[in-house]
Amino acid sequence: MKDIVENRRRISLAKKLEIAGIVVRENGLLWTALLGVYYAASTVSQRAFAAMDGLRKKKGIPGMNSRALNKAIWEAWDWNAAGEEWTPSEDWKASVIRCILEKHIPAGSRVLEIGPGGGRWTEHLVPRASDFLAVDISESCVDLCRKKFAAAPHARFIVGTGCDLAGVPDASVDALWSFDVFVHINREEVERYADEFRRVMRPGAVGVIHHGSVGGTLGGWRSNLTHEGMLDLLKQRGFSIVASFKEWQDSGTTHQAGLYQDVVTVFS
């Protein structure tokens, strides 16, 4: 079982009482003593991290999000999964492939994916392209990346700085996809990310970007950037919201973008 911690205030204390001891009568001593481990780390980690959001937003520090933690993450993340460990289920992703990606990333055309990681979407981009690069602020996700598409003369990989895309000529972009990435980023960062999309992407180009949504209130190492921020940014630099979504209907089915109130925005 696991409960939510506001949810304990709304019994009284000698309630709270009763209801240990039938506890304590229906599941034993140990059990009832793990229970009391459980809720007193569970409040104590929840207070910790209002603590810690409250520092971030007062004093404007970077929180896990800076270029330099994310280097540094990446870096050392175990990518023998490549990024799946993230996907909740097939179906999930299916979906995400057939609504999201091949509904928005046109066949045939030039694709600038930020982040591939362990190329957990690279490999449905590679064939969809006509020419594809790839920008990742880790070392080992680009040579990773080099040796599992190497067969694919049209796919190149460079290492990025976390916060531009320098490498990247103007106007050169038809499509641009980013999954998982810019919720690791906060807003100074994505700011400058937004400046070169305009630069490289061409007039009519199409941007896919999943983002967070709440400033990582929720936890979920969030960068802190939230819905309406995203798409203010993005509107101030010229472009157009094609769609932003939090959840998509496939089939009969309800998918949602992320864990944590992510967002999936759609740009041109």
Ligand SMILES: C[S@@+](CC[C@H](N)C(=O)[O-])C[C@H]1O[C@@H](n2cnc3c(N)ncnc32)[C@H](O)[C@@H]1O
Contents of the next structure:
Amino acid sequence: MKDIVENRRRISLAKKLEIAGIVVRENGLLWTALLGVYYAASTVSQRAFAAMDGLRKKKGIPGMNSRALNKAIWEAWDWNAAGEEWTPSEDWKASVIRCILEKHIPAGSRVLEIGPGGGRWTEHLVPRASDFLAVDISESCVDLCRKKFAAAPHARFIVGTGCDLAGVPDASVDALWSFDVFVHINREEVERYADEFRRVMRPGAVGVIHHGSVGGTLGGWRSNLTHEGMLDLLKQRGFSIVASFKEWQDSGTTHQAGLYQDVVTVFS
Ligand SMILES: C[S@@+](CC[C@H](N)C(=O)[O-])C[C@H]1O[C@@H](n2cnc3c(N)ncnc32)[C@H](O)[C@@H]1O
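For comparison with the form predicted on its own, provide the form predicted together with this ligand.
And the full complex, kicking off with our chain again.
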């Protein structure tokens, strides 16, 4: 847990000592000592994170988002929860399906999913699609999905390199879906994917991509890509932006796209 250290700096030392006295009186020495350890550790963790962020930018290193790391992490992942560990509530998931997936992915379309993982969205995309193909960098995800969706003859799963869509024919996709995947892919590889979107999406096709917005500065092992960066690279390739949002309203409830100011961008 990171603590916000910024405000503490504005309190004078004399006031801090007075506050510490009250804390000791009310909570005892052991609790106060643990509080001291917690504050020191949170300061160190925040500075370490800022230094890592600086180094990543200065040296152009990939952080936790290289293809090699994505492959290693997701092949080793325990997929028993099928990705539902990232679902904050049933209500949220139902709303994603109703307000994003069903709104933008036309029924009866040829769907391409990038990064199906344990099939959290795949199980809603497969019955909707006339033809379904998914590409994942992780062999274990592809094996798992092949077994899970074996009863759907129109659904295929292939292992990809993590930046291209080799094996996906030109202009063969009506609708593209990817959720909780591009948040972990750095800009350079997203650009290569976007070149591929142009090749595989037929004119008028729609894409729905969940991605980061703050270049990884808020944690969550997010990509170095920013919100503007994503919109720019799509527009540079001739796509138009249909919608791009961090939250949406559904029956009086505001839902967030993700924990780290993540965004859903719909493009055509
Ligand atoms: C956090 S999981 C999300 C899985 C699923 N989309 C969900 O929302 O439950 C990330 C998924 O993206 C895949 N992935 C990560 N980097 C990738 C890349 N460069 N290309 C394709 N798939 C990738 C992982 O193997 C994993 O299946």
